[in-house]
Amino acid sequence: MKPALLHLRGISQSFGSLQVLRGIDLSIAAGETLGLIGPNGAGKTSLLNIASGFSRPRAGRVCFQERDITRLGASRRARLGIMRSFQSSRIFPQHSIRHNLGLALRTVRGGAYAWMGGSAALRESLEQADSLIAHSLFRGRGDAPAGALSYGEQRLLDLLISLAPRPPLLLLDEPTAGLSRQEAADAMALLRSAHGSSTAVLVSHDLDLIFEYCDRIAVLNLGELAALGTPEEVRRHEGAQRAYLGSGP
């Protein structure tokens, strides 16, 4: 197994009397795509939360390539090279496909708010979208703005604006959430597009996805992890059943 990229150590989470998290030990290895599954409510979105930088556990540590990034927040992780997605697209619809695509380049760089018109930055970046665009589905349709874009293909640009930056990590909550077969498949060929430079933590209810795309998986239950192995150990694992599976994917 390649070095661990990201360690979560005795991670554990409350809010209020609700205890969301238990003492979630897990490393994802450089170069995996790691599936996270689990009933509602088994702490899912919590621990890319706390992965991501958005909130803080209330006992346990974050480690990124060997260093405690547990105090940094989310736009420190984001320029270490972690990169998070959420279950709803966060374009700016106004602006184009290749201004988004842009921005997202320009933010990993430090400068997302120095857009000067001719700069070499914002040739730079811009120059990095069109690349992007011509070896994508949005092929020819760069100057379309965003906002006229499909439910689905404005969840595809989504991630590819994630992908944009080749982030070490990428933190994915449910990416191919009420795409079509075809679009969710779409998005995985992006994601494989990147696999080679990029870690991926996948967060689905798509079982069959989880199982066909994922090295390794994850499973949630109550706030603890009943089951991690490759996908064959998961189906085989009791408790994963138990806990999940049911009779399987």
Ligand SMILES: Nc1ncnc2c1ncn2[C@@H]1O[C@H](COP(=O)(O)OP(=O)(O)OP(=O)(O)O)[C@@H](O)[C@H]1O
Contents of the next structure:
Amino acid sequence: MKPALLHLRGISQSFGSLQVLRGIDLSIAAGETLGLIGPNGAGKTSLLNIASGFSRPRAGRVCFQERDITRLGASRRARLGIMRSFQSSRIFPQHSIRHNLGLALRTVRGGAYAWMGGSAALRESLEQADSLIAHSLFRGRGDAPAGALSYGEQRLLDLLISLAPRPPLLLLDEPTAGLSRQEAADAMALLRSAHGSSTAVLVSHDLDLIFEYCDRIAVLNLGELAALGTPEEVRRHEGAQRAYLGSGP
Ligand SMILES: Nc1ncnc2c1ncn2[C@@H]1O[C@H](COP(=O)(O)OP(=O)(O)OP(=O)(O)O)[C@@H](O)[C@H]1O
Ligand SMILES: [Mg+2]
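Return the structure block for the form predicted together with this ligand; the form predicted on its own was the one displayed.
Every chain and every other molecule in the complex is listed next, the one we just looked at coming first.
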């Protein structure tokens, strides 16, 4: 087993009297893609919020590269390299694809307002954007306005923006929701192209995708870890079957 990049220890969360996470222990190894699945309301998004610093756990600790980061907020964690994707798009529709990507790269490199100045640095980021675009499904379309892309393509551009700075840890909450099969495959191809440099936690209700793509799978049910293992182990796991998989994917 590779060393843990992220370690969640005894994580509990509650909202009022509703306990949504109960003593979750979960390690994410450097370089792996961990699938996080479970029924609606199981606590998947709540766990990603705690891992990314968007909310604090009621109990438990979050460690990243052996450092306790439980008390660090989301922006400090982002600077350490923990990147969380969002359902809503962060794209500027009037800007071109290459500008959206270039601005995102520049912002990550130089702080939140870096895009206001530093034309040489922006030029460098745009060159990097061009190279990323040339190796992606947006090849040849870099100058098109992002707003002209379909919904699915905008989600794919959003994913490319999240992956571009090669964050050490990427937390993806249903990145393929609402995408066609082809677009979901394109999203996975983008993720695969970053594999090796990025570790990812992937939340999805698309079991085919999770079982094909992930190295390990964690099954959450009613705020508890019902199963954890390789796709084969989870497929055979009785608790996982009962909790979520039904007759199996
Ligand atoms: N801010 C909040 N205040 C109150 N209850 C919340 C809050 N956030 C989440 N919950 C509740 O916590 C439980 C877990 O929600 P969560 O969004 O983590 O589930 P999920 O596994 O991501 O579900 P889905 O698959 O539908 O996205 C649900 O019962 C939800 O209603
Ligand atoms: Mg959710």
